[in-house]
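Single chain ahead, written as structure tokens, the form predicted alone.
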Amino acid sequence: MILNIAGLNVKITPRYEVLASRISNEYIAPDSAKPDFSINIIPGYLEQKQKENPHLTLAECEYIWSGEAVFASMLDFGGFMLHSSAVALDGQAYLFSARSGTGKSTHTHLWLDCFGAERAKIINDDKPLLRLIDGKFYAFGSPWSGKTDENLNIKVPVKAIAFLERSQTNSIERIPSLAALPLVLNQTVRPLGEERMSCLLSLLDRLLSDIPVYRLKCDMSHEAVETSYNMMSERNESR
């Protein structure tokens, strides 16, 4: 099959149950559209990643790498994935990262709570993929989405990215573009080979020039949202 993942077509034949249940309706593209690129996960590469992650079964290994290899290919496309919970409220693309466990998900969801559904929405609840297209930073669902499976095929605008602590009292304050540089290449599949590598920095070195990126010290409260999205929404041009 083929889907419509940022803006691109990418052909991948399911083999699992757990991947082909991720694909909505949405993503799949019309007969007619032809792939930009595609993926294709061999069996004995599956079995030799069940092996190293026994946990896992094969279903899962396809699940996961099939997104592995889909983001490595979105770097030929002026694109990557950002490991973190993606929200659109008026059509701009707020991104809360962190390691897992942090409550960036919980977060996300009190925008939800706090704007209410019609101006809100989950654009993928662990792995958005940003875009750079004519010159600006978009934020797309993609059908891997970690375990809530929350996500849509939409379009939104980058405002801000913030990377969430956990804290008794709410705080948020700007970084600096080089001190956010490894916050990102941590949430981030880092290519491997030198020429990707510098496509990719250079890639995120016009993100930090474009977006603003700031470290949010937080709890799990309506009072969090509000410290987050005064700080985030205003325009701010200073870098």
Given for the second form:
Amino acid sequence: MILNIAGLNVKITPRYEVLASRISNEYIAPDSAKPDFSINIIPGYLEQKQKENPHLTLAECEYIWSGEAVFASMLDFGGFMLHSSAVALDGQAYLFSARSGTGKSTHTHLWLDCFGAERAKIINDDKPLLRLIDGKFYAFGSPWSGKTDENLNIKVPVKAIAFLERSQTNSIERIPSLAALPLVLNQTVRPLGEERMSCLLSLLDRLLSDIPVYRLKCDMSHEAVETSYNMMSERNESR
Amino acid sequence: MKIKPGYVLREVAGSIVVVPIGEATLNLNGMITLNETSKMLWKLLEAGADEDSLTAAVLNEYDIDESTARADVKAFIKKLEDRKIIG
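Given the form predicted alone above, I would also like to look at the protein as it appears in the form predicted in complex with the partner chain.
Everything in the complex follows now, all chains and molecules, and the chain you saw is the first one.
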């Protein structure tokens, strides 16, 4: 089948139901669409992954590693995955990144509570794709969104990225570009091979010069949303 | 002495950074940043160099005395050894 992922046509042939069931119709392109790239999982690869991760089934391995293959190929098209929960508000994307279990999804769902479904929606709850297209970074959903199916096949210009930490009080500060680099590298799939890594670093150089990155310390209250939104939307810029 | 394989040196965000790839990631959490001098030393160490040749390169580039240059080189080598970047 041909999928439309982050504006690209991707040829993929699911072997198992888990992957097939997580691809919602909005991603399915006509069979006549010309693929930009294909995902071919070599025989034995999933079996190997399953042996390394015995808590997963083969079908779950297919879902996870087909996603990784798509993320890796995105680099050829100016794209990469940032492990984060991405929310669109008023047509702009805000990404909240952190290690699993920190509460990035909790935070973006607080945004939905505060702003309502008319204004805010989840682009991808765990693994949005970012692509540089005609000089601008956009966030995209994809069928790979972690534990939940909260993802949409939409393209939203990226406004800001925050690295989230849990705290008793709410505060947010800008992170200088250089300090943000290792944070981003730790929340994406590091490419293998010098050439691919070089390519990712060029892309991140551009990202860090264009997109502001913040450190958000927050609890689970609506005040946390006020803190992140006010700063990241630059609503108070000219106060 | 030589830099082990698996590191990419690049300019990002206006700074010179070294980022590990693959297995090298285990020895370096995140990345390191270099200044112009350490970048020069890194480049020489990629090809393979000893303390004397590195000291000579620093003396050639900067107006400092030999003992200072050698101390700088030693400190840089120690840093790389501690992180198991050279072998």
